[in-house]
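Heads up, the chain below is alone and in the form predicted alone; it's given as structure tokens.
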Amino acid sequence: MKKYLFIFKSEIMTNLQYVFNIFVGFIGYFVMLFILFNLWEYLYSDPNELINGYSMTSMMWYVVITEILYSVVGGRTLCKKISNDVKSGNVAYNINKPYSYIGYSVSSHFGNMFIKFIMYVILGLGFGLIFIKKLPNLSLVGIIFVLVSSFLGLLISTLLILSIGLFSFYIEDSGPFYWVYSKLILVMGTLFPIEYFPTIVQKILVYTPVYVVNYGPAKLFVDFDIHKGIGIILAQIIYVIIAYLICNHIYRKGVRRINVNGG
């Protein structure tokens, strides 16, 4: 465990040297929020009106939180890095190291996300307060649930993207698979809550990554309920286990394939 913590800390120290790059990335986040805020102001003729259970205020805060989680994870960069490790043979170099390649990748990526997450939360909440003017009613328990759910959501997303990147053991380019995954998360869990889709689609989405990656933390932030919170976190824990097992299975089969082929 100490070695993974060391990897995590090392990545944080490295990223502290590139804080300006994170600020530059926030420009895209700001533009997206500005567009979505104007969209929801247009759709809601009355700020107190409820559309599918969301007022204009809760809908805007939902978008703030989901966009933070979507932007922070840096999925395209992670997927490309894992894919390049496989293609270049760097993944084989890590086989005999005293740590798991998956553990190393997760620790390194979380170190990469840590500074970004803090900055995006501060800037995102500040931006939200300027335009929305008020925060949802959240207790200390609610804040803890949101933070735990956000951590689990980022962990699930990291493991799933790792799995997609490891597809490069079997196919030339895993990029298209990541594109499909990212658009599913963006459209069905980030820009719009699950409640905005037809009932039959909602029943399917609660079993997909959409529910546990972005929707869950944002839902708890805008409309916290202890029973809902427990349900979401339990679902996330189950998804973490499943995502890890999938990731580990793909990795082990890929490594075995390298050994068989004399790689």
The other form holds:
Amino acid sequence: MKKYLFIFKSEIMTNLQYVFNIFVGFIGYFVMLFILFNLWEYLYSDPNELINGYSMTSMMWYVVITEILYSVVGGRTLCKKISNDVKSGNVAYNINKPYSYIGYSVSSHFGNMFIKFIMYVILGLGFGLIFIKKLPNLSLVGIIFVLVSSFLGLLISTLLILSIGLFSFYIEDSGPFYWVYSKLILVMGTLFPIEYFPTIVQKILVYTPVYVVNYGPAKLFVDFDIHKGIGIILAQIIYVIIAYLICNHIYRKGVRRINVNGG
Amino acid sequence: MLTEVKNQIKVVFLSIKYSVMRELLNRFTFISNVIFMMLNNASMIIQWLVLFSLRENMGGYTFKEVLLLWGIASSTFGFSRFFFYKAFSLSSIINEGKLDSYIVQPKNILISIITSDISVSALGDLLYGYIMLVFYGLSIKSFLLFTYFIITGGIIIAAISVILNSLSFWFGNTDVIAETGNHLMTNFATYPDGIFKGIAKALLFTLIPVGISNYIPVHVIVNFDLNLFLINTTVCIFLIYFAFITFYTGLKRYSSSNLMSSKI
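One more: the block was the form predicted alone; return the form predicted in complex with its partner chain.
The complete assembly is shown below, putting the previous chain first.
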């Protein structure tokens, strides 16, 4: 565990050198929120109106949180990095090192996300307070639940994207699979809560990554309930185990296909 | 003059042809990139189905008109990335001093650079737009206007990218600025202009000209307006001119990195 903590810390130190880039990246996040705020303002003719159980304020806070989680993951870069590691043979350098490639990639990516997450939370909350003005009612327990749930959501996301990236062992470019995955997460759980979908679709979505990656943490932020919180975190723990097993299976099978040529 | 233009166009098409042939070496990757990009775009239809279940009209757009807007956005994006892919990474070419191999060629430098590579997935974007046009309602008029507007829109996007990337001649690494500019154009392009008000709406028709490249085409295809058509064309010509001026003014400041490279 100590070695993974060291990788995590090193990645944080590296990222501290590029804080300006993270700030510039925030422009994209700001623009997306600006568009969505305009959209919801247009849809809610009366701010006190409830659509599928969400007021305009809670809907806007929902997208603030989901967009933070969606932007912080930086899935496209992660998927490309893993894919390039496989294609270039870099992954072979990790075989004889005293750590697991998956553990290394996860801790390195968490180091990458750490500064980004803190900055996005501060800026996202600031942006929300300026435009939405009112914060949802959230107790200290609620905040802890949201933070734990966000951590687990980011972990599941990282493991699933890693699995997609590792598909490069079998096909040359796994990028297209990531596009579809990320769009589904965006459309089904980031832009709207699952309550916006027909009942039958909602029942299916509860079992998909959408529920544990974005919807869970954001739902707890806008409408905290201890029972729901425990349910979401339990579902996330189960998902972490499943996602890890899938990732590990793809890696173990794939790494046998490596041919190393000296040079 | 005319022969020169003809030759340049021939070179552009040859360059794109060879890029396609290179990419076709791995047919599976080529086809999967195109198909998955279309699926990727199609997933956004879900968003609009949900929104239209709440309201019948979104900022003055019907569902079919939103599909048309998506079609225009997707195809202009695809056109710009397929034909002028290198316009989006011009900054790094300038910073790494890799312009030498283009400068020695007896052809237009800017055009040679930006057409020297293609994005395969952009072909999926380009084709997806036409599928949306079919859903909107295909006719000879709508097909011709759509094709014309994706050309002007694609050129507008590429020209803006050239202008922003060319800032590297003066300010060094400006790829983040260029990337942000490109993101702004893409993010606003798929939402109806009717949901924006005041300054935001004014910006979309000036500083971030999504209004010119995407909203005007939808309005013209739905209800032909010669003035709007001419505005789109004029802005496109102006931006081409401005992109060339910016690039060639900046080029005078370029210094090579003494890097040996070849173009095969």
